[in-house]
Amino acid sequence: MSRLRLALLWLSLLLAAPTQAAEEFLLPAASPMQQQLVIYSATDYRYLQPLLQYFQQQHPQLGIRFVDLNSQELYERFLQESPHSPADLLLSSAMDLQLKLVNDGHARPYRSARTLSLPSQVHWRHELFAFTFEPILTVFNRELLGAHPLPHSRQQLLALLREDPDRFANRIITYDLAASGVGYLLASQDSQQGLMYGRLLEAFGGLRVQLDDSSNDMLERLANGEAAIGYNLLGSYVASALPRYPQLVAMAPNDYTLMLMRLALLPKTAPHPTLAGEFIDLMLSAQGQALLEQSGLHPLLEPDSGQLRLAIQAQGPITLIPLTPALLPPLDPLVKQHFIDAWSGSITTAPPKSQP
């Protein structure tokens, strides 16, 4: 990132959030504050900033405290604080963890004209509400692929790694399952699609795959050449990065492309449930969906019809991760530990030999 671009980024953040600290963004009220809405979010602040500012314009005496966490941290922090958590709203793409909070009795039902009009597959018992879609992509640093053509499927990716292992050793990056809730969700979903994921994972391990807990961090590392291949990155962050980094190119695999939903949960202990409900309504309104799209997220609903908007530029079938209780069994502690142990074992296998 150039110095000028970095300076502009900091300036925009300072103008929007004059009291930013660490991973928190405080949006002061325009007039004497009477209430403060607290949002725990695994969606980066910059993608929700326009929506937050629009909501504040409708509530000039409202301050907003936005706490930016990764999906696993969000889940654990809320449970550690419960029942005294200050959070009014939990926003996360870790669909399984959000559903577990509902299943464990931490959510408050919310019904409005807006939520009652939602298709059944994008909410759960009126306690959990999708507000965007998120295609899952593989990203390449084109300059580091050399003369190799761009793979378009997991099979082609595996063939590429076997053909030229020296080129890609230490240059593959993906989510750390132990640190990222959404990373674990995506890996568990991949494992249900067939044997290819296991073979790919072993190839990753043989090439000493790098791990991270943030799509944006992985994109930065891809852009600066620390990595050549990023597997299972969140599509909205990828779409935002591609114009900044022309050396990067994204691939929606033509065997299948996972698609998850970002979900909003109103905690049972929320200090301001009415305001939190109004914010959910805004996110699901035509205005809210347009603001989310303008900031780089993939909207949930068509602007005119209110129907689901699943279309992305995928080269093959889209596998939408369903919002159903089927997400819960992989979160059983024994099942999860076994999966992570097996996954860890796969990525510590011996390096493969080059093809003759």
Second form
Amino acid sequence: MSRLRLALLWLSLLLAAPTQAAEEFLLPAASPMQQQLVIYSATDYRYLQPLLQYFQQQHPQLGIRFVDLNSQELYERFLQESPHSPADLLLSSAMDLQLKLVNDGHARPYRSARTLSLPSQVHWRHELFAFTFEPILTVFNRELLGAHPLPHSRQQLLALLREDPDRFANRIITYDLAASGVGYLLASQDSQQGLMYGRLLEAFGGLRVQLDDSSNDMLERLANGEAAIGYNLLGSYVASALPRYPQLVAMAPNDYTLMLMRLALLPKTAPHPTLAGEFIDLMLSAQGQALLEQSGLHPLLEPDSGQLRLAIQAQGPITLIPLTPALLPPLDPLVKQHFIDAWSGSITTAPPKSQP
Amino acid sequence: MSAVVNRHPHLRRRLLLLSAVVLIGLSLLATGFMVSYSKKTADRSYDLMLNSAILQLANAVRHGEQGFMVDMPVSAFATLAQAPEDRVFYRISVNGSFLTGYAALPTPPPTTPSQQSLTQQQPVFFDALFSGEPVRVARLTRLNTERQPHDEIHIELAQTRLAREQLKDEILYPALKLILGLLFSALLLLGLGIYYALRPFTLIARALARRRPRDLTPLLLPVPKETLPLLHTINHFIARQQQMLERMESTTSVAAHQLRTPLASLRALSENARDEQDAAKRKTLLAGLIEQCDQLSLTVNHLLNQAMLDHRFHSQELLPLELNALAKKVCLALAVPALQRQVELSFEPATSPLWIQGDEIAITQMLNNLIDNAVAHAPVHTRVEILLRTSPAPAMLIRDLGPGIPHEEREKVFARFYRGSQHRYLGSGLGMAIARDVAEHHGAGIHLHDNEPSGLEVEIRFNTYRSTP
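Could you drop in the structure for the form predicted in complex with the partner chain? We only have the form predicted alone so far.
Let us now look at the entire complex, which starts with that chain.
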């Protein structure tokens, strides 16, 4: 550990995209650097740091450049740079965007003994590999709930909002669909589950929902009392926040709990595909899965059998977002525009004066 | 050596090669059929899925307040996920202008406009290349009748061919395995069959090769019916060899004996003549010596003739031969020596030409011997008659007025070196045997009859003859 000096760099990408900022982490090589593996990730650096370091121990001459991006930024930046992107690996939980990259032919298939033994639900075409699970949770600030019992389903949540609208006005927070790839994915998946999401959205809109594009920010705002209800937050971030903020409580809705997979993709243009493939193998190995679990992510595979593991204790049914082209229709520009328009419409049904 | 090998076709290899070529040809045909069949079948099953998806997609295109919009049906894409590994592309265009999807998706091969109805109930399918992979494209045209004039909506839905190829392989590979299996078992069976069919030849060859040189007994092998004729022929050949060998052995030993005795006798006579003081007696002895010499000369002559005829019988073909002319020639040649013995020859040809297939030299020899015999046995001042006739059977007759042959001896006279009980005349004891050999070689019978008023009639009766060559 000590021989690895961590450099934390702040970089503003003013030329490429003025509004986008990316955190970059450089892990220099222990011996004189021969190669640099470039990883674009929508998963926070701290979750992957142990894995990256372990990988470097095995490749002492390897430097790693880790670019931490939000899932939508990651998708756009990669396409912007294409075909000269330096990225060797794209890690993102925006399953639909990752799948679209594969569908549009940007990925390179990777086959190893490890990936060939994967269950079919967790990879697509050997070009897209899931490496962790992510239950989608609703988080409450217990202190702000007052006397209300903790809701356990979307129906109960809706009932709660209707019962005490004043308490929750301006105190609900969820993903900004327009800015966050994961947020849009979760919303479109929710809308496919039935009418409940529409009603919930209407209620959110009426109560002037706050929007954000980062689970961690939302958790902080929940913790400091800016918000009382956080809807559709990523399980691993929640899990690591709960010990820090005892006032927070997480709920896996028992009508259905969405389950997201973090996906790794090896771009066709990757400068170091062999290394990137080895890194995928490591992520999917028992050792890699253990390291991911230690840093707070939900491992995908049982350490021994390589079987699918559903680690979340949910009350109700689990809806695993399937890794199939069925993720594509919501990404159609027309559909997405229409969906976001309708969504903004619902959100802005709040009193006119609250509009920006 | 190789030239010899080339000149003798390798039967087993040829049979195998021929059947292999035929079988491989058939297998290739079957494979070709299976390839197209499996592709068609795989396409048909996945086209159904693509068909259902594109119909859902077509229903999702509507004209709303802000122009055309697509309520992109997730279910359509979930349907396509039955081919779980395949990428999906689509393009929706309205009145020829691109609305959404993948603008670069290939257009279908051109069809004649008259054949294509404006609004289709069923999509058309075609194969193309897109995004580096072969794809199957469905294309459907719909009319939006909500507006005037109607809008023409084109929908293309494409899918990579992985699942199709996989299904195709799932159909094709077992079939290919079956075809290959059948091909190899057929070749193996054929190889075995050919080996077993040709094995009797090898067995016969091996049995012959194993034989000791003096072993001329028939080959006894349990060979199949089909090779039995070959075995029979070989056994027949062996039997003939055996016969020839036996005959040669006996002839040689008898001939040796026949030559040794007169030579010893010659020597005795010569010694006697040398030691005889009395001139008259010596003269008689010398006359006997000369007679012995003649006898020996005749025997040697006949032996050589017989050897010559044996050789001719094996080497010469039978040619058309006219017997009247031949007999006349022989009679003319023998007339003078006969007259020296004071015997007349009379020749009477047949009334029409007598053609046979024969060996001129052999027949001449036979006639020579028979006429010589007749002349030798004929009393002086008698006549030997040679006549030819065509009926009741074509035959040559030689008649003399000599003592004839007693009935009990008539078979024996044909044996070699048999000189008859009287042994009164000069002879080799081979003349009649040679005559019979010649007659038999020509398929003729030789018969002895009593002549009138006395003597012997020799009849050579031919079985086959013609009046023309």
